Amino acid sequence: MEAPCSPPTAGKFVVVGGGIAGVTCAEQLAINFPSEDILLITASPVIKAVTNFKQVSKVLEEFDVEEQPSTMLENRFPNIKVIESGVKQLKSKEHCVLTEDGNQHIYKKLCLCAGAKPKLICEGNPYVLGIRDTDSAQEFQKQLTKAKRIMIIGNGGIALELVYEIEGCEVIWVIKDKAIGNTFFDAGAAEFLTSKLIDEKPEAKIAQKRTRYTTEGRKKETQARASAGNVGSALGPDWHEGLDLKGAKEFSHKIHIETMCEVKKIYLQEEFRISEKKSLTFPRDHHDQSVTTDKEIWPVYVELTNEKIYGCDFIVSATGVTPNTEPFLCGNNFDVGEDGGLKVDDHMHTSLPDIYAAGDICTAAWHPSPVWQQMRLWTQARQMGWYAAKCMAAASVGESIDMDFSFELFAHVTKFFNYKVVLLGKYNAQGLGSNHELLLRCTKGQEYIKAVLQNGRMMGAVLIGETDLEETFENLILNQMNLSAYGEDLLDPNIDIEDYFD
């Protein structure tokens, strides 16, 4: 039998998670507290680290994520013990979190940050692949080389680079919405973008200066730790950089887009033959409507929600994630969000006594500011890890603290096919229902400009490009300056914006 919890007496603050939010939380709290033992809890032998911060505007920051053996975060804070093990249970009653390496842990003061997991179209099939971690995504590298068609199926961000880096393979992508990377952009910057998906790309790839650590050659015993379930942290932003994702045939880009469908249903090699239902070829080019049955036999077929089926290689599910809630639910009684994520107040306080959460696996259930969404981004969980430690540093010592600046208007910059992209409050006008305008302005292959009004305040921007207007467009939303007045001038490229509003 196991033993109880000890009564919660010594107690140190803990982090659950490796990722993102859970590394700069623990950083945090190890910087507030130096004389204390901060534990960090992972699954993964590996932990994303921030490096190259910058602070590029009052909310906008650029960083890398770097993927890091955990000694080296206990090397440059002595006070940081990283525990090498999934969490099993968590007795929140008596402050206890057990291991599965059947080790406890009494906490003073924990912070949940277990992140969130691929949402697969399906368990169990072989042909399906989720990309979230490193693992993930050097399995899809492994698979890739030997493919001639794979099928993308999702809208998001890793759907996005994905579609832009292969080669050499037929990708067809099937999205739900109308137009490419709908969580990101309109239809009219999607336009702009894709546009780029047809052009050959430039064959210089830039090297990149960063060493990166991977999880080859661990200790097979990790291998089955994963495959039991256990997830690693996501992607960085530019992950597959140093991954060649070359397929089998010797050309570039063949990229077709199934719009305003998702999958009904996935057929096994045999299974197909049975229903002897016929699939497609790769559709040549848009001229060419004649429907042709493709003789080629494959591994697996994909019935469309268009009645439309293709056969491909394998498939890969970029649907979004969902928190990684589990292990803590049980025997615990959290409120949690809609969208499935343990609730956080605006001291990143989950309903639970002495319990914080941030990044994926929390739902921000604070009264937002009009110009701040949730969204699970690297700059938001990086935002939440730092914010939460701050929060329970200053609740152990009984101080108040007031809620971080970030908070105040969403920020995110990114890239996509090789552009640079700036996201700003309500940059695809979320919420405001019809009671907005926007004022476009688009230069072919070099800029996307769009700002989001509301009774003549700006509340949203979209940047494509190097456009130089971000920190005038943050401070114009965040101090709601009426611009009215300037109407359709304010996107004229022949005036200076930058000198209006300085």
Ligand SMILES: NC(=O)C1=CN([C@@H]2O[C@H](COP(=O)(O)OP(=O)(O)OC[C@H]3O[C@@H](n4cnc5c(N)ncnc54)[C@H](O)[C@@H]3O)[C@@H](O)[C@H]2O)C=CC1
Contents of the next structure:
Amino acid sequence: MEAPCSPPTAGKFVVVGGGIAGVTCAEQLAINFPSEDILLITASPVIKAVTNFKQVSKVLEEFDVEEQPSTMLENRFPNIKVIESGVKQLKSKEHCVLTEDGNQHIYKKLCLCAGAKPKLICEGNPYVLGIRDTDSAQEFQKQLTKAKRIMIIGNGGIALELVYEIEGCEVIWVIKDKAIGNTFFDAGAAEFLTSKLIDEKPEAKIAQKRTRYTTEGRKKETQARASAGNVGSALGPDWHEGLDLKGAKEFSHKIHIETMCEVKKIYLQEEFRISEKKSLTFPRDHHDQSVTTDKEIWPVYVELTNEKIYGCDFIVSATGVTPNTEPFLCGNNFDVGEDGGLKVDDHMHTSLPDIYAAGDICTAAWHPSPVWQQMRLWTQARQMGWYAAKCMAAASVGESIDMDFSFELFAHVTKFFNYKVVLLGKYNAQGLGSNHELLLRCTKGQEYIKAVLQNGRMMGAVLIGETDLEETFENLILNQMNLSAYGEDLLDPNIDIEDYFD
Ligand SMILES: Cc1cc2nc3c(=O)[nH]c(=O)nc-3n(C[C@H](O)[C@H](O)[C@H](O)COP(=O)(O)OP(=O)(O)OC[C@H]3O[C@@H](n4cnc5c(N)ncnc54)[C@H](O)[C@@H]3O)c2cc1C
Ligand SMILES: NC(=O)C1=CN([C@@H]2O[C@H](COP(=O)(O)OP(=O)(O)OC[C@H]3O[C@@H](n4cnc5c(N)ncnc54)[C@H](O)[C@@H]3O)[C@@H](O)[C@H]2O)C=CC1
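Instead of the form predicted on its own shown above, give the structure for the form predicted together with the ligand, please.
Below, the chain from earlier opens the complete complex, with every other chain and molecule after it.
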């Protein structure tokens, strides 16, 4: 029997999770309260630190992420103490968390930043892999080196990155939608990008921001695992840079896309043999030499809802994430969002006293700005962690603060298919209904620009390629200037629109 937690008289600020959200929150608390001890409890042996942070415009930001041993964080902030152990239970009434190492920790204010885990199409099948942290990415790479054909399910960030990066292996890409990349793009942008997939020649990568990983202290850490049952921190931008994503053969992209369908049934080899069903060969065009033959026997077979069956070496389920809430829910009456996250208000406060949440684990349940939406991304994890710390600090001295400016406008910079991609505001006209217009400019192989307008005001934009328009568009969305008079000039490449709005 565990001893009951003592009452919350001398509790500390406690943060759970060593990802971007948790580390940013702990750092900010440490700065605000230099004479208090801040406890960071994390299941993973390494933490994620934001370095070289640069505010490039009002809302767009750039930074590197370093995976570091937790001692580096403690050295930088002597008042942060890191405990490497998973939280197994939260007793919110007693203001106490219990960790797997058998200890209990009393908090005065707690911030839950335990991230999320892959939402797999089926649990417990050894041929279905998810990618989240360093361990799962390495396992995927190991399997890929032996693979002749894999299947990728899902149409979001991970799938987009994988189909472009994988070489030397046939890829069957199964998507529910008509066009690729539905979480980020409309059909027009998808068409612009698709030409890159058919391009057989690998091209030089453009210089872009990289996630840097420290090697210092990492040797023993790479062998270490997150505490039993827990995942490590999520990977971030350019997670695949250090991995050689090459299959068993010598060629670049070989991708077949099955659109508007899902997985109906997965058969193991023997099950499939008994079923006497027939699988298809890899679809090829006339000048294509297929690497696999009709005679191939695969470890696993997938029947799709369009009745087609393909065999493959393994399946990647890149089908989104589920917030890591289990250890915190039992016995605690949290309000939980439809996506399974802990609902937080505009001060990152959950529905329970003194408990905050930030990053992938939470569901933003405040009334958002008309041009902001939550997406489980690196930048939002940092912004939420930082703002949660500010709110915790203010509340502990009886003050209140205004919502941080970063939640005024959704802004995401990333790279897909070797193009720089900037997404702003309601970039896909999300929630705008039919009452909006789109302005488009596209130069094949170079750039794709889309502006979303409603009642003459810019509500969002997609900028693919080196467009140099992000700051101007960011300002136009933020100041909600009436642009009706400019019409199509707005995207005319012969007009320098920055001059218009200076
Ligand atoms: C493959 C991949 C590529 C991505 N690429 C991008 C990208 O290009 N751009 C972008 O913006 N975003 C990207 N993301 C998303 C981004 O990485 C996440 O949104 C972000 O890192 C979430 O941060 P977090 O701190 O909320 O959670 P996490 O990074 O998941 O951290 C959670 C932490 O909590 C710990 N933890 C979990 N359970 C417990 C427990 N019970 N007790 C104690 N500790 C616990 C974990 O060990 C971990 O340290 C990518 C994600 C993946 C998986
Ligand atoms: N460059 C970037 O910004 C990147 C961001 N990420 C982030 O990492 C996280 C995980 O990435 P993803 O797994 O790609 O999630 P995601 O949320 O980006 O995409 C999930 C995709 O899976 C599809 N899907 C869901 N259930 C399905 C089912 N049963 N069958 C078929 N398809 C299904 C959805 O329609 C969607 O296309 C996300 O938060 C994502 O935003 C990941 C990689 C790159």
